[in-house]
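Single chain ahead, by itself, as structure tokens, in the form predicted alone.
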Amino acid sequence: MRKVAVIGAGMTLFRRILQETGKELSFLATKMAMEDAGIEKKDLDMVIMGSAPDAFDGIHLKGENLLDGAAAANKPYVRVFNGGGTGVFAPIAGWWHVASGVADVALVVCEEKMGSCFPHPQTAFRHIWDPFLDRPLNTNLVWLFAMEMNRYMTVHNIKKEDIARVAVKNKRNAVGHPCAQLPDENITIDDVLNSEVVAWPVQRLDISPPSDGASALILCSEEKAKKYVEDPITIAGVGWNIDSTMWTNRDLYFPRYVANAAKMAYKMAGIDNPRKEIDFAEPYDPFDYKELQHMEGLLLCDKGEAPILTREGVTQRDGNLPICPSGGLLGVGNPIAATMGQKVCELYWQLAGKAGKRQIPTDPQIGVGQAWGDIMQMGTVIVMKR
């Protein structure tokens, strides 16, 4: 199995509604990534597209629809998706094509056009539920996550303000991100606690915004990567895991599927003690409590310890364990699959010293990114090293 390097990345603006089509967004992200890597379309051996429900773009078989914007015409091409987990699973799919020797250079593109789904992107999820067990409850994702958040808070006796700190940190971190949708350098804990209640204990500012956007990565065999860069950033480990669809049969306070995926990735990367060996992390944060829960799922701290670390400043960009230095989904935006920009592209930018105003000051060497999808059941994890 060959080592795989990341040699380029690109990311569009993230906004609630963008005028560009999904093809155009894919093109823009692809163009940026190829220019960053110094390659042309002829250098690509294959293309991997990551994009979540067809309902967002309103086009069935939207993978085929998007390929023209992703430099995939007349190339081997595949689309992968597992809900929110896609933003990390798509680069994992790119990794296995290069690691296996099927491709020397692979382009990974992730796109989401949530603004096309009216009256709200939540309507795309009306038909993901079991028609007999779930749908009669009039289930929606926000109140389901509210149940999970409440369970997490209850088990560990967590105060709401300790969760609100995550939203404050990430929206402030996003101020330095050129693509950010909701950066706010002046946001306070009181702002979060006083925002509209959506489904208790979830409030408006606990939630990341729905977004349009795209991101792209160029993956390359380590041997060939040296043609383009002197010190390649490598993918050291990958992991993915899925739990039962029956969310009513699981204790929602801990994401064991994330822990299983993390163990797989850490084993591949040769990491025995992630708390000491990981320099920074980009856990999936569509809600502020999820960053905390996913920190614990990534084995970066004990169960119930993440809120304490956040309160003590450990997770700040200049702390001992920076968490979501990009600004995460809460600050930059949440175009489902395209959050590869925050969760994987950001690892590359930080490790390559290309993060600009977001750059972690402690010269990071190892980072971990994670995404979460399907019905609170999918964990995808990637570890990258300098």
The other form holds:
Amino acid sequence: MRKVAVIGAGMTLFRRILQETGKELSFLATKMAMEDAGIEKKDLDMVIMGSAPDAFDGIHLKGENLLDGAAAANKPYVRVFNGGGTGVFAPIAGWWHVASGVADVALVVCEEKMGSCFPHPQTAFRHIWDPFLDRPLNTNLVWLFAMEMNRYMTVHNIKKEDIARVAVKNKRNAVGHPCAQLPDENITIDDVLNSEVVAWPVQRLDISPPSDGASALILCSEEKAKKYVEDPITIAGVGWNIDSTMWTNRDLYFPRYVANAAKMAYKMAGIDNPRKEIDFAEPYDPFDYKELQHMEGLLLCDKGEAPILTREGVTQRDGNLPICPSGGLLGVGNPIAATMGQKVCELYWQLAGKAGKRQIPTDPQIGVGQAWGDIMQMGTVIVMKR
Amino acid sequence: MMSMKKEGYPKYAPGTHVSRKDIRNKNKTYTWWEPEVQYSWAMGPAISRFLQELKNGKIIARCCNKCDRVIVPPRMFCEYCYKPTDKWLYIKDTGTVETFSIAYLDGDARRIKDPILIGVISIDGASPQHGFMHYFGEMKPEELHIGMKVKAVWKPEKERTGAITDIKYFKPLKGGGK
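Hand over the structure of the form predicted together with its partner chain; the form predicted alone is what we had up.
Let us now look at the entire complex, which starts with that chain.
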């Protein structure tokens, strides 16, 4: 397999509703990534699109609908999709296009428009359920995550305030992000703990917002990347793994599928001791407890230890293991697939020393990004190196 | 050549924010569509039998002889051993709360005043942590806890239709069950 480098990244504003169509958002993110890399459409061999459930946009064949905005007309093109896992899975698909030698330069675009769905994108989520047992109970997706959070809290005896610290950290981190939807430099733990109870133990400020947005990433064989960049940032390892559909037949306290995906990615990257070797991480944080659970799934600490590290300040941007320096989904927003902007583009910006106000001060060399999707069962992991 | 300057990326944030009010007040050009589509699913042998047994007031599982699991919801194949499951087995209508939520949000994300008590119940007689999602009732929200023993409350026989909702909810199990 060939080594694959990242040579450009872009993302749009993230907001509850953006005026631009999905196609136009794809164009804006792609244009920024092309400017960054110094390439044009003619330089792209292939295009990969990531976008989550069609039901949000109300447009089936969403990949087909978006392709013109993703510079894909008259090119080899594919859409990939595994729910929330897509933001890291799409660049993984881009990686294998280039690593295999099939493409020298591949563009990865991720798009989501959740603002088109009324009365709320949660209504579209109802279409993801098993129709026989789950749907007749009129299920809301937040219930499910509340149940997972409760199990995690109860097994490890975790206090809600130690989970709320994640929301505070990420919304504060997002202050330095120009695309951020919910940055808040003054937010406190009490704000989170006093916010509306949506589905106990989940409160309003434990949750990332629904968003419109797009992001883009340009991948290139390492050899060819030297034409564009002096010291390319490379993809050192990728991993993905999915657990059984039968989510009521497994213990929800630990995401073993994330651990499986992480082991696959670390093996490829030659990482024996992730706790020592990984400098920072962008675990998927659609809810604050998910960041903690995913740190554990990524084997960056023991099971149940992530809240303690958070309380001790280890996961702050200037801590020993910065977590979600981008501001994450909680601070920057959650246009499902387009969170590639925080989970993968941010790795690139941090490793290249280009993150500006968000820059980790300790000169990071290795970062890991992760997403989580389908129905609490999909783990997607990417390791990037300077 | 791209330089590794210390300026912040992304350098700008393209896109135009609009509010829901802008849409409602027709300040923006938009179109509206309400799909009219219906589905009917044949449920397959495993779930069909499971739901028919619920109509009889019973919970039934499938067994895999290889991994020794008693599986509920039942399936005709074991996803781990990847072979057909071997036999049907009636299990109890009592169980243990694995996890739960007290939901102030309905299926359409509308706020509700009286919370829905929802959770996962592992069913007695099935393998550990084998069960399904259902409602809880006949208890106060603050009584509900992980590890609580519960029992199914069935709809009257005439009202059962062969659906998961033939069980109304699970209530606290007191005094060791039936």
